[in-house]
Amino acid sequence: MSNRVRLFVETSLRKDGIIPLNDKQMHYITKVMRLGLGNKLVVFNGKDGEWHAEIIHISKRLCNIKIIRFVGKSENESDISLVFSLLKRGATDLLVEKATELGVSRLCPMISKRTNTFKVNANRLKAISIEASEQCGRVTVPIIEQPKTLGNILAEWPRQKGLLFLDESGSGKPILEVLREKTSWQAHAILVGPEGGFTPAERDKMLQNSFIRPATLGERLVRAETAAISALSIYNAIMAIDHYKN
């Protein structure tokens, strides 16, 4: 963990650039983190890496920061996506936050037969992912796609990108075994279903696709958000081991 103050901005980043903060950012910097004139922070925008910045102006309604120098880009950003059936608000918020912390590059909300909500506040989910990126040290923010039906996701999915399906029926191989298989298939995304699980027809439809591999997390039935977080943690652990070996 780090005590550095990090801030996501929408502006392009370059040396000596001046960035006015919006009201929410100004409140966070001056009221929550208690930074003042001359204090330093780190900024990122998801594409230009991290930069050191300095607060150069504070007034009642305005706070400007100046970009000082380039810090660097992350070398180990993940390329894993998460396809998840929409959950109740609190569970969806938690899932977006933790998936961001675990390095997901793309979040793909899904609508299936047993999905229990169809409402998505894209601005709120983006705000959650930005805050999580600021806190965990990421220099990118995951892309959040518009919700799609399971049928549309399967029809549009790139066939060369493997999709790991968390099969609550327990008939899949253990997830560790699937992820470690020495084949041409590689997981580019993890798919988790709704709280009530997929219908038999949905499961059969998914397993008709060669790019999908079913996997199990064990004998216990866990909440959808728990399953997603567990699977992403296992995936990250494998990637870290492989990176260390190389």
Second form
There are 2 protein chains.
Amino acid sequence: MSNRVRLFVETSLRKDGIIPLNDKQMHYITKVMRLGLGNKLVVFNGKDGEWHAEIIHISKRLCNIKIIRFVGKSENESDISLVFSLLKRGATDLLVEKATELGVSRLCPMISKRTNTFKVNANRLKAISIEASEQCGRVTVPIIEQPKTLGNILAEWPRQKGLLFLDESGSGKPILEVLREKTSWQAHAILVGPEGGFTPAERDKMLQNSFIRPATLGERLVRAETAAISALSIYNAIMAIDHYKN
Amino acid sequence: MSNRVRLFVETSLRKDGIIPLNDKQMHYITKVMRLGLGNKLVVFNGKDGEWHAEIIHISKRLCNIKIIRFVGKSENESDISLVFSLLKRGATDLLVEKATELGVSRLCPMISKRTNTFKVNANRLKAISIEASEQCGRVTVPIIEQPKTLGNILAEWPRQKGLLFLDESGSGKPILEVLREKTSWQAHAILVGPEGGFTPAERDKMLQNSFIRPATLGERLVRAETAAISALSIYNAIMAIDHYKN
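Having looked at the form predicted alone, could you now put up the form predicted in complex with a further copy of the same chain?
The complete assembly is shown below, putting the previous chain first.
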């Protein structure tokens, strides 16, 4: 599958359905990937699994594809969210791209005391996550939430869902140990702070919640986006063992 | 230490030594970080550990710093190399930056059958790795080797040093398992192929070597640079446990 052209579409998918591509999709399919009439591609919409489709019409302004057959639902999609402090544009872009590749189901931008960027271009982040999903073979696209303050995120957090806090202060146990501990606590989300970390008051407030576990990536200082990518990689490495054994 | 200004210098370091900064360093220190006469900074050269220094002279064209005192040697620097297929410029830049943050001691660009970029700007990669070292608190800077073919890398490889091969074909065990196995084999380097992977012939040739162990990151398709960052993150997570226990 890896060399197949994959396209995310917003419409629902069923056999024999015909989908007109928008300008951006048409450019990608005909100019970037150089497909033509009769060529096959894979489409997905994040809900209905993966389908084969065929280009049945191309003109200067229009490209239609027809859904041929169902390929499959998503296997092994993980259910891990990432709560991250808004970073500078390049760092946020990278984080969204890599978190998508690494299978994050939900991206939750957060504003905390030391967050120093407040602008979010939701369309831009969505476009990045769609492109990454197309390229990495995902059948879903992560949900990108509206930014919320740390206070609101904590107040609204579902108590039964474990939140792993990447604690720069190093107080937590090593992340691999926290994720593999056999307790009733299970990580459903990873939380990474801004460059410069959380304030002591924020940290204390977080650690009062029993759904939060602090963890450390080690003594090395890494940027916030690297910390997020590392934590997701480690989470996936553990999942890979569980899948391998079953 | 994290908020200190850190500067990599090419000269050797000893107490009371005076170092004239070059234009780029001067720009960084005075314009970007806005330090002035009498301000302190941290310097390192990759060999002599970390030192405190002070700005003792600033004029329009010249900035001198004086070495004040020794801070310390590097603690816990890991000895892991990364052998990677040359990628497109942006991807190679990202890989060098993140691998530096993640503590790689040596970066070995590789050319294999499906490598489709052959240009390397060694100075550019060195500058990226120096900047990343300055920012992440490393006391060393990774060595960046000249590109070699896969054949040459295998032929010259020191047999006693384990090479973990990120095998996209999924034949290997999960990476966490391979890295934690209690055998005489130990990973000293991680090998990541080009986008599109290795050819079957290359793969067979690699697996004939007993110093090579294949491993999988899981079923998810990720880009080559993401695979490298993930593998290094997982390696570090294991090291973090070992340090925590000792």
